[in-house]
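The chain below stands alone and is given in structure tokens; this is the form predicted on its own.
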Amino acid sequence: MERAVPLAVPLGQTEVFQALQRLHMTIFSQSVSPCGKFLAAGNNYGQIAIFSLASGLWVELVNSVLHFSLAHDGPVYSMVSTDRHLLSAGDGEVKAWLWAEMLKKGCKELWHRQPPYRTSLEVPEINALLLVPKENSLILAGGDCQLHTMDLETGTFTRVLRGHTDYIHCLALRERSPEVLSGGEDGAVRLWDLRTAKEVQTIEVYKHEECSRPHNGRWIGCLATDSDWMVCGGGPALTLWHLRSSTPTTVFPIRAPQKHVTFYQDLILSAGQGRCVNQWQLSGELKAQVPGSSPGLLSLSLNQQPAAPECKVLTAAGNSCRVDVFTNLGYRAFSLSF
């Protein structure tokens, strides 16, 4: 798959184009390969970077990109991997590549889907993905404020849960129980079964005055969910809670809203605007900030494929054309580029 260069620009022009694209350039989301030695990256101009992990990781080519191409007619918000394939959405659609064929040259998609959205002219990101291992179906979620499941064997939508008001940004899987977390522009987290496929818990985040941002807005951009802790944030503080209680029992003193946030053994790992990935402890106190490339950070990858314990990596992406490589929590060892 070679890059893709309009036909409007001039030969002697070409370098300057790229070089431009690359300055303007924001990666929304990343996604490792199944045996764990790649990592797929997606940005703001719709294309998909896969990047050698095992090659950059010996010899630091910060260049170890090898190919990419445009995936999506817009930017490519999200993406996860199943064993086989990688999904990604964009602007109203989800589409998959066979991992098999993505290292190659070439490669084209294996299908695209489009949930049934309420109007034909309705066309909303999907700005957020997860996958449901136990009945093999993807959540989709993103601009029309709903949330679409799909049965991966057939490709088929199977249900849409409806609850919120505004714009989804964020999923979770309580992986001990059939439930998923959702949050978004309304401020508000939303526990849904998917037994029965009705919301059974809601958290108005904003509404509890140590969470409470007014400044910021009363939007959650980011949340992660372990047994029955929740951490979330975005306008409101980043925010450790109970699920059981609807109880915040850490506020975490962090200013900048947060846009990613994961749970890693004893700590949480945060990061959003601002150059550095967070360690938290889940008393609240800060362990580290580790510095990055990037001006602000929008999506975090913890690399834990047991095929390629070589590759057990963090990786932090987002306001630029670099992908940033944590070969442990305490120093970025280098950056992947596009």
Second form
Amino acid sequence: MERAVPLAVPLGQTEVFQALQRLHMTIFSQSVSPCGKFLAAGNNYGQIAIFSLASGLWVELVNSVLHFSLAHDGPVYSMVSTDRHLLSAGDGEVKAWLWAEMLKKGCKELWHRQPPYRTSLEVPEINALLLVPKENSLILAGGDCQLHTMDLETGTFTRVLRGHTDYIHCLALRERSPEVLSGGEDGAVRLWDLRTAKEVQTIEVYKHEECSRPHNGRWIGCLATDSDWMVCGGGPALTLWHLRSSTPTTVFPIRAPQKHVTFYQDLILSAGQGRCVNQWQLSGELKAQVPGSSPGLLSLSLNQQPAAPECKVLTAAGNSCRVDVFTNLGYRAFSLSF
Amino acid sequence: MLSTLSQCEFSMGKTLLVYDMNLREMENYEKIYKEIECSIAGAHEKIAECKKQILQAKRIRKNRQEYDALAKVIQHHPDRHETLKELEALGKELEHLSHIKESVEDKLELRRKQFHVLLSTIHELQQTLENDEKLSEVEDAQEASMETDPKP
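Next, report the structure of the form predicted together with its partner chain; the form predicted on its own has already been given.
Below: every chain and molecule of the assembly, starting with the one above.
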């Protein structure tokens, strides 16, 4: 545990408050800028910090925070980036910011929208955002168990997909047939066809014996898909599924529930309750376990923007105020701190 | 004096030679420097090539692993030939049983029809017997009335 304030300096109220804030911070979401040189991270206090990856990599600065803004009233649960905008979502609202302006002080949001909820009293949190580039739309999913589709040009909410019985944790896009996968607390992964706005397939993960772990629950915390294959984990064990036949093919032997998973080249990267980023091969073997600096990890982000190939890094963030940067997947290069 | 002159000439000749030598060394070094630059560029290209090959190899490995994963699942299911054979055997049994059922039903129909014929002939016979009885009663009654009439 790092000492945030050295003892020689007299402890004023603000320093104590800041130190306490940093101690209890959780970073929920990350997003890379379209130019590939900046990383935005959102935490549970509603702040969004912009880190400069380029200066971090070459000059080895640890605190290369360029800007720090109180963006939302509640925690910032998810963020995505489009070509020019950063979209962030928290308790009930999604806000858009211009990347070009984020680097200046006092930047204001471009617009903010609230999807049509069933009653005006409830303000459910938006847990996941997904961009569908073909339709230029954004899909929001969260506490009200529905998926809302919003057209990015007009800002109107076009469709509502209902089917989940409990809140939704994560979304993934299946590119070949434009389908969206959503996983939630009710333990089911549902596939929705965007053109007909109907549920195409349901996979109830906890019902399969190979992967269910009843002592952990049935919630699906993370989803990733590769058109034919899908990885999901959370309460049940992290499993690789073949989507067409809906069969679980490989179960990855890790006990801790995983909170974020992604496909990368021929590997599957996952992170969750442990300290490490795990790298798996599709056959179920653990290729590497790279420890980070946070006791638990909530999100991984791979900077694969073609505009900045020198900043191609993996960043991981979770239950602390630090974002770990891995330049080579084998070890942690350095950490950026809020 | 001659000796100092010759000494000076000698040292000048030496420095000239050294100067020539240095010039040639410089040229040599320039040449080596260029060669090294070329080989560095070549090495960069090879590295890029190898990176592409690594990506390709990773893709191939991924495909192979996906195939393996699916193959494992498929192995759990029973063999296709066996199930086909079982299906054929079951089909034949079904046919056989349906044949038997048909023949039994035919027999049943035949018996039913014969029984029907039997019953109808019995009914007819009953009818004719009753008719005969009635006729004979009527004839008896007529005879009795005829015997009482021609008496007076």
